[in-house]
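Encoded as structure tokens, the following chain is the form predicted alone, with no partner shown.
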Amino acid sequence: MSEHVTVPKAELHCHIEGAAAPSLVARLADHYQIDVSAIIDGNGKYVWSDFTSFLETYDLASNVFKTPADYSLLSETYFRMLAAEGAIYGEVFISPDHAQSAGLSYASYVEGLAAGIERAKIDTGIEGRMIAIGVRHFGAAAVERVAREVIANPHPMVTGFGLAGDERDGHPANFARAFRMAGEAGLGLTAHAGEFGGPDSITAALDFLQVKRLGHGVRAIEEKDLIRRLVDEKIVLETCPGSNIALGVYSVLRFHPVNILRQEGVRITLNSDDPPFFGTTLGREYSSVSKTFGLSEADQIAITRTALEAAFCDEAARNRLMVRLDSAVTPAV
């Protein structure tokens, strides 16, 4: 393959509200006459300094999305950008709690997002799915309410259920019931763990939530037995190196454990998390990790293959995506 051929990419870990470019937020803020000058600087970049101020900036940026059409614009813009970077598949976390605070029903929120993903697919061929998340620091009852809402309003593009929010708040055992309900309804399961919480947080998520994927999960590096367990149970880590550096989990990329985990046999994927907030994109994650750790094109393709194998999509879609990945690898004769 020539170096000009873009490696096909896939993303499993990105929060849709966190994918909103400052320019889009500024445009909608202007329309709704919302003052966002405190969170977007003169260079059109988000302003925040630590995890708490990041969350405040994130919430204010999210508040400019009011209608299904706004959400449709957000998802279409993001999926087109992903496709332009060579992505053939993307999953985004959607937040029913955000929809509620915007005064939208869950169903109209999902319809808006789905319409945007569909429009991007028609033009670019990118395939997309959504993972509904409960917010851990809102408590078990709130997370169960999200699970019930998702199950009661099935949508073909909402194929997963997850847990986000402050990892240091609430033991995974508290959310076991919500995850059992979601799993029985056929949703793929994932949970944020091992980002700000250590190895114990990961072990508890695996024990109580029956997840096959973990958001981040990188702090498994601190415990040898846990690394073995991840390998043995074929747990897939949705790693987000750029996010971890931006939020100070690791100081620089070369100290990030993503490559050691990969070499130990842990199944890893690369993801952008909240890309414009962290000054990254999915393409940048692939290129910076590859450059820093000397990954070959074959290594990058293997990472995409892992993501497609772990994707919360139907087998027909997975097979189509695998054909696209394989055809990019095998030059036409």
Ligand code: ADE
Given for the second form:
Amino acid sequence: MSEHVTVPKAELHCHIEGAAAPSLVARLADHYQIDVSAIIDGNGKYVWSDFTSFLETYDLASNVFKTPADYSLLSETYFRMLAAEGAIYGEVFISPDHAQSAGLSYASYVEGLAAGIERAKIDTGIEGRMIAIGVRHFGAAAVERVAREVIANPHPMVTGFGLAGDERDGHPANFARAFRMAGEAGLGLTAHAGEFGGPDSITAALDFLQVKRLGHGVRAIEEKDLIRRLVDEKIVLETCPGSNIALGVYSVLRFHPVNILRQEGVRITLNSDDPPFFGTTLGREYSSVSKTFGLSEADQIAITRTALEAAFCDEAARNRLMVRLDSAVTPAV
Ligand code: ADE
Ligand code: ZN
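Based on the form predicted alone presented above, generate the structure block for the form predicted in complex with ligand ADE.
Everything in the complex follows now, all chains and molecules, and the chain you saw is the first one.
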């Protein structure tokens, strides 16, 4: 294979509101006459200093997306950018609570986002799906409300249900009913755990939420038995190393456990989480992790294969994506 071939990539963990460039947020803020000077500085960068202030800035930035057209612009822009970096598949977390506080119904929010993803697909071929998330620090009732809304308004591109927000808040048992409902409705399940919480938080997410994927999950490195469990149960980690460095979970990339987990046999994927907040992109995650830990192109392709295997999409789409992955990596004769 030529060195110039772009490794086909796939992303499972990116918050769509967290993918909004500050320039887009500033433009919409101007249009709606919303003051965003507290969250975007004079250099056009988001202002935050720790996880709590990041979540606050994120909430305020989300508030400038008001209409389905605003959301379709956001998703089209993001999926085009992913495709330009060589991605063939992307899943984004969508947050009905954020749409609601911006004054949009769940159905219009999803339709707007879906239209943007479809437009990007027509031009670039990238396939996309959405995972509706409940926000942990909004409490169990709010998370159950999201589950009910998603189940009552099925959309072919909303294929998963998840839990994000502040992991330091609320035991996973509180969200067991929401996850049971979502699972019974056929949605794929994932939860953030092992980012700001340690191994106990991961164990509880696995025990109470029946998830086969974990957002982050990297702090499993702190407990050998848990690493074994992840391997045995074939749990897929949606790791976001750049996000973890930006938020101070690890000091520098070479101290990040992603490669040790991979070598131990844990199924890992690479993801950007909230790219402009953390100065990253999916392409940068693949290249910085590969450079730091010496991953070959074959290693990177194996990571994309893991993501496609774990993707919350139908089997026909998965098969098409696998064909694209295989054909992109078949050496020219
Ligand atoms: N929401 C947006 N980004 C998040 C993160 N990194 N962790 C938890 N919730 C989030
Ligand atoms: Zn996340």
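Positions refer to the first chain, counted from 1. Computed from a predicted structure; not experimentally measured. Superpose the two forms; the largest set of C-alphas matching within 1.5 Å is the rigid core.
Overlaying the rigid core between the two forms leaves the Cα of residue 43 displaced by 2.6 angstrom.
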